[in-house]
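One chain comes next, on its own, written out as structure tokens in the form predicted alone.
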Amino acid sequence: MGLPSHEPILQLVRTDADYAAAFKQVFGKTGDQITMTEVTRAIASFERSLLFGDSPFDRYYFGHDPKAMSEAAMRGLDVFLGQGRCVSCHVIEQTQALLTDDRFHNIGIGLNRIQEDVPRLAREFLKAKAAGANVDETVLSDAKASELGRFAVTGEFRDIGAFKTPTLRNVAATAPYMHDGSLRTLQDVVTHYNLGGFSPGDPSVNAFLSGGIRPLNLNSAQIDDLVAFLEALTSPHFAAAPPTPP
């Protein structure tokens, strides 16, 4: 987060009164007891505790419940294996469904704003990479530098604006989206990609862009059954009561 060092996560878990209960009580310390091993430890915890496979997609397309998915989500899940292409990144397979492909993507977001400022972003993170700068704080701590996305680890120009791609599951439910949080719903997610990479108010995609982003030509019903089958990827339980971290 562009943070100097840990130390302002340690100060925050050390001394605010609920982190400093729940660490006590999870690992036995306290004060300077807690370290980055504790923290990284409750991260990891909460993070397994996000995906779970009982969604009504779940239900309907593995477990060959018929009434588990509304029609429009039925119908949502043709267009998300066809016209709308998303399984070609949200991968489905035989058995399961990690709707993640892993890899990384530049799919009109971010860097569209700052297109011609690329160049110069660039050769500026290069230099300053090859003379020994941490990647993170250069990256993140600046705003346009932050949308060079993959190219920063890489440094390759294929990858710039590049970023990985999210599974799907409970997406209903983990607004605002995107790598910047730039798009408020769903429907905004679906709208964007409907219109090729085009980001609103940005006359046109950046140069970067990934080969699989063009428009998809869906009308307005389709989208909302896109959007219906995308709830219907969430977990009840977790629609119910989403976690908290610690």
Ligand code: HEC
Given for the second form:
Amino acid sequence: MGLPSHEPILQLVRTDADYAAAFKQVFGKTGDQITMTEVTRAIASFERSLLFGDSPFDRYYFGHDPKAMSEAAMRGLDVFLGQGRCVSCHVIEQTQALLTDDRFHNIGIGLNRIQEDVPRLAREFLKAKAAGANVDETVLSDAKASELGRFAVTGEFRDIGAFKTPTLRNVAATAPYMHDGSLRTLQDVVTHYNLGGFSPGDPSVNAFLSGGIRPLNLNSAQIDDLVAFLEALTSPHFAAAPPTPP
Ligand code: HEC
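Take the protein just shown as the form predicted alone and give its structure as the form predicted in complex with heme C.
The complete assembly is shown below, putting the previous chain first.
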């Protein structure tokens, strides 16, 4: 998270009332007794609760249960694989589906807002980086610089405004969407893709848009079906007990 050391984390969990109470309850420790050992164990326990799998989609696609998904979700899967071309980045393989390619793409989020500023921002960023500026601190403290995306790490112009493809598992339970939370619903997300990387009412041009993002010409029934498919990616463990921050 771009923190310079463990100190800010320890400071927070030792002094924030909610964290302090939770650490006392779980580990019986307070103040300086709380170290990275307890923090690490707490994070590991959280990560063990992130169980993905056995969603209606998994039971339909890998378990061959024709009744596991609704008719709408089945039609939505066809759009996902075909006309929508979602699968080219949100990957589904023969035996498993991570629903990400673990790569970086500019799909028209955030950068559209700073378009005319990109040459200046990119130049200033590279200059600051060469002068020894901390990349993490810069992108976390400057909203415009953060929209440069993967470019901040590689310095490659093709990475301007590119962000890592997230998995779509449990996506229906994790609104809002995109790295900046700018799209409120799954319907908004699908509309953004359908328009070819634009949000409604956003006329700006994005010169760095991924070649994979083009208008899809989906009708409103196909959009609803695609949303139904995305909703079929929720794992039962996740739906039953969404991990809530302490
Ligand atoms: C060119 C690659 C690419 C294609 C094609 C693509 N996506 Fe994405 N998708 C991404 C990337 C990259 C992000 C994250 C972008 C960001 O945060 O700025 C993303 C984000 C999302 C999110 C938000 C996830 C979250 O947790 O915030 C959803 C939902 C989504 N995509 C669904 C779809 C659907 C549905 C399609 C097909 C219509 C599709 N994607 C096509 C790369 C792609």
